[in-house]
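The chain below stands alone and is given in structure tokens; this is the form predicted on its own.
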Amino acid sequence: MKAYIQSIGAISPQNTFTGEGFLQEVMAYHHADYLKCIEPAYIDFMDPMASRRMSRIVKMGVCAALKCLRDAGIDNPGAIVTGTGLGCIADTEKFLGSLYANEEKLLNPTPFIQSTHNTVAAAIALMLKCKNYNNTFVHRGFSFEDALLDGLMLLQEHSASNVLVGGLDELTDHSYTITSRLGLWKKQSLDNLRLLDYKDDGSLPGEGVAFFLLSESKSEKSLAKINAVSTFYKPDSHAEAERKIQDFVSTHLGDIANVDFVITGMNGDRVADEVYHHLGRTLFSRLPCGYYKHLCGEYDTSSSFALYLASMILKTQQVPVVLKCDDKPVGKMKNILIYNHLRSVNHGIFLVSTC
């Protein structure tokens, strides 16, 4: 299954939505706890009126869909698939704190209604009067990869000429606070650049927006080809996620040494990051490496924010240097390995192509 990437509408706490440059002017957040992203002008995409009657995340979502849309010169796409490992929290915040003030009596019934993970997905569909196929994946840190299947497939079957795809998730100071009690999080305030200096238990959490316009054929928009897709889960041992992401690099590109670059969800977690040292001891000694969550934090659809990434490298042919982990030359960009995993639970792997 592969598919060209047309345009990308990406909002984190990087300057990723403007599209003037590259990581250019990176973003340095000191002593934080987490990251958040820099929201865009909103008034510049949809109506004020409109806007105020939606939650952050669905204000992203709907805006770096509408401009990942209107880049691709598409006003209405085929289908509309999103991802997303715990959708509108805030919203979902809301309706359970009117439930408890209220005694759960006369609750209004919005914040419900718009707390389900859906809801991005639906919002764009309505503002757009679009009537294909829609659909949301929640499963945890596959969500974005499950995503990225289904619009493939779709493709693949001649289901849409087109498809919008994205991955989604967003971080409040009460889901903050409760996943900082499952010892989730660093336990103290660090500087995201030098994140993986902190050598101790947990990460730096984050959250992001990124759609992709997607489609079989390849035009002069094209930034980059998805060449194929891969998820595991849970392997017993770091021998066997090295095997499973030698099978799929065998399957897909023949040899190991055809891959020009590798991006890596390293997050600064001792026991999260082992894995991604033994591949740089093993499969991945003679590779290029890098890693990318010290500008995003870690979410379950982190990996979306990843393919960001290494769509512009090889539209660019550059690799900034904030995202490099090694010293190793960088030469021309065919090739790009994206090998992530949520916790060492949910492993994602794609391999991402020039045109």
The other form holds:
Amino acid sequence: MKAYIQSIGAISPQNTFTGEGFLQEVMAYHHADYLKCIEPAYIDFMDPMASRRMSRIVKMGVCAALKCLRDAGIDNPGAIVTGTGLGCIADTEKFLGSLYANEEKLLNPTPFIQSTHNTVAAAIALMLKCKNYNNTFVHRGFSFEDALLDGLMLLQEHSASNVLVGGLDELTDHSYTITSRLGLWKKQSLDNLRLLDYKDDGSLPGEGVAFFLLSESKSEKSLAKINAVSTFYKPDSHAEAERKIQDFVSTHLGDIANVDFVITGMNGDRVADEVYHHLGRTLFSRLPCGYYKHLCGEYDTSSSFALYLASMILKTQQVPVVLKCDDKPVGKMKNILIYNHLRSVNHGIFLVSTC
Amino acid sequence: MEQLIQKLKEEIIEALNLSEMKPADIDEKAPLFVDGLGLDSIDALELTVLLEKKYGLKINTAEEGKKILHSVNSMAEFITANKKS
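Having seen the form predicted on its own, please provide the structure of the form predicted together with the partner chain.
Below: every chain and molecule of the assembly, starting with the one above.
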């Protein structure tokens, strides 16, 4: 299963949407409890009348999708597939809050209608009047990976010649409070660019949206090629995770030495990062490695941000220093391996190459 | 009546997230749906909830709803005629 990435629309805590160049200006957040997206001027993409009911995540999702399609020169994609861990959580909170406050009476319809996980995919289809395949995957840390696999299969089966695939998640005050109680985040505020310096438990929460226009054929606009995507669930040990990654690389690329750069999902959590340290001593010991969650934070579909980074590295042939976590020299970029996991449960691997 | 119309316009703007509009932009005689403000069926539900929440008034049938929600004027007339003192 292979596909060419023709364009990307990414909204993140970095200047990925409107900023010039690729990570030319890195956003540093000091004393941060979480990282929030830099929102674009929605009016440039949507009529305010059309967007008036949309919550923040819906606006960001639709905006990123429209930019992605605009850049690819596509009016109507053959399919729209999204992946999200928590969906439109702000509208869900609004609806539940109103349910409680009004004693289950007189509920406003809009937050209820917009609270479903597939709202973004549906809103894109409505705006484009696109009646093609439309699907949303809500598989926690596999949400984006499964959306991408679905998109790749649609291309492989020739059910569509191009597919719009996106990963999206938002962070709200409520979800931050609840997940803090679960001990998922660092107890102290921190500087995002020093995320790996804090050697204790927990990570830095974040959010983001990234849409990719995939096609089965290469064009002048193509940024990168997705060679393979795979997932595995709760490995028994770091050695088992290593075997799974080794098998993936052997099947799709042959020798691990053919990997030019590894993007890992290191998130600063002492326990979660152990597997990356293990791989750094074993399978990845000779490879230059990087990480990305200091730029976007941790969220269920953060691997979509990693895929954005890999595509941009391959297109520009530059690895921004801020991404590197070792001093190994990087040369010409041909193959990038992304390995990420969410809370040691959902593990995803991507192999992305030059076109 | 004038006061009620002005208040209704403000409430409609808030309930329907018409943040780009001011009360003066809404013609109280013009239809709210399709031709006038261009509202849709979800807005009709929001306005029904607004009437019940703010004025304690229920719309009982779809036919009745069409007449009451025709314009800001018709909503104000309905409120004036039915508001519990």
